[in-house]
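The chain below stands alone and is given as structure tokens, in the form predicted on its own.
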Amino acid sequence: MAEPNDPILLFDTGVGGLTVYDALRDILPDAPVIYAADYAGIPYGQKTEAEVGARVAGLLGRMAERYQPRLACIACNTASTIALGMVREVLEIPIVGTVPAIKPAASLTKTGTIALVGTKATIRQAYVDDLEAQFASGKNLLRIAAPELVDIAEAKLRGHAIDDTAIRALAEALRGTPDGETIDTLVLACTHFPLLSDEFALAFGPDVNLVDGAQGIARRIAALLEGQRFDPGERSRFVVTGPADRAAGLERALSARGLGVAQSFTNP
């Protein structure tokens, strides 16, 4: 049985997983969280599946040893679709993954045309093929890679003015594909992308539903931890791989979430 001060470990390449953290806070406000951003390994979308799998499994193994979490969440679609099974073999705690929200999107669409935007690695995974076959059979799922939006989301959370040209170009590219004009649901298949929800809404218009998995992931974590006690006095922390200054510019966003000053995982 977990002790009240045992944390939940949330892992992502950067700040995208804060969308999951925010949703989790709404359900489990007293749960201590260790948020781990693998800035030393970003971007995952440009790595091979073997590289991602080895890195994620290795890092989570070391982090679990140091922090003794009661549960770990891989708050990254790319890492989850590649490494989820491997991590579950390594760790003996519950592991929650993050996968594209195709199931809820399929229930929302009226036209049957769904767009899915993610990293190059995510959209090509067999895991996504399986989700489409299981939940969106008979629907038209249009996939498009937009890895450049990860950096834009990171910049936005740091308070920088951003250029929405890439998002508007993405919308135009999707509209220009066969059946693109009938898109009524957009799956944000990267946890970074909900940070750009306002920009997506402007680019795609009010008739397109934006769907992401943060709320569903938070509910799954809460369900797995049902009945467990949390110490509200145990503070949550934000750690990064590599030097702590990789989180420069995030001070306001971290403080607002009660995560304090970023620490280095390699040099805590």
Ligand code: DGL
Given for the second form:
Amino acid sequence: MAEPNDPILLFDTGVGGLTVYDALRDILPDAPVIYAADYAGIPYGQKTEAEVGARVAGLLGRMAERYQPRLACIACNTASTIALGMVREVLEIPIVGTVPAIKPAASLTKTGTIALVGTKATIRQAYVDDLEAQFASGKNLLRIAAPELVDIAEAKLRGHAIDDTAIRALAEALRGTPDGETIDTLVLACTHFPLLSDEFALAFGPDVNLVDGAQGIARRIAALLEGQRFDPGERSRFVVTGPADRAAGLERALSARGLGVAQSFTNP
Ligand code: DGL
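Now the other one: the form predicted together with the ligand, given that the block above is the form predicted on its own.
What follows is the entire complex, opening with the chain shown before.
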């Protein structure tokens, strides 16, 4: 049984997983969390499957050793769709993944046309093919990569003014594909993207539902930890791979979430 001060480990390449952190905070306000951002490895979306798999399994193994978490959540669609199985083999604690929210999207769509926007690596995964076959057969799932939005989401959370040209161009590109005009549901299949939900809503208009997995993942974590106790005095922390100044500009976002000052996990 976990001790009350054992943390939950949330892992992403950057701030995308904070969308899961925020949803988790609503359900488990007292849970101590170690939020780990792999800034030395960002972006995963441009890496090969072998690179992501080795990196995620290795890093999570070392982090689990250091922080002794009661549960780890890979709050990154790219890492989860590639490495979830591998990580589950390596670690003995429960591992929760973040996979594209195709199932809820399929039950929401009225037109049957769903768009899925993720990183380059995510949209080509067999994991996504399987989700599509399982939950969206008979629907039309249009996949598109938007790796440039990861940096834009990082900039937004640092309080920088952002340019919405890339999101508008994405909306236009999707509408220009066959059946694009009938898209009524958009899966934000990268944890960074809900940070841009206002911009997505403006670019796609009020008739398109935006769907992401953050709430569902938070509920899954809470269900797995049901009955466990949390020490409200145990502080949550934000750690980064590489130098801590990779988190420069995030001070407000971190302190608003009770995550303190960024610390360096290591310098890989
Ligand atoms: N946040 C990550 C995801 O959910 C991707 C960012 C990256 O490319 O590193 O896919």
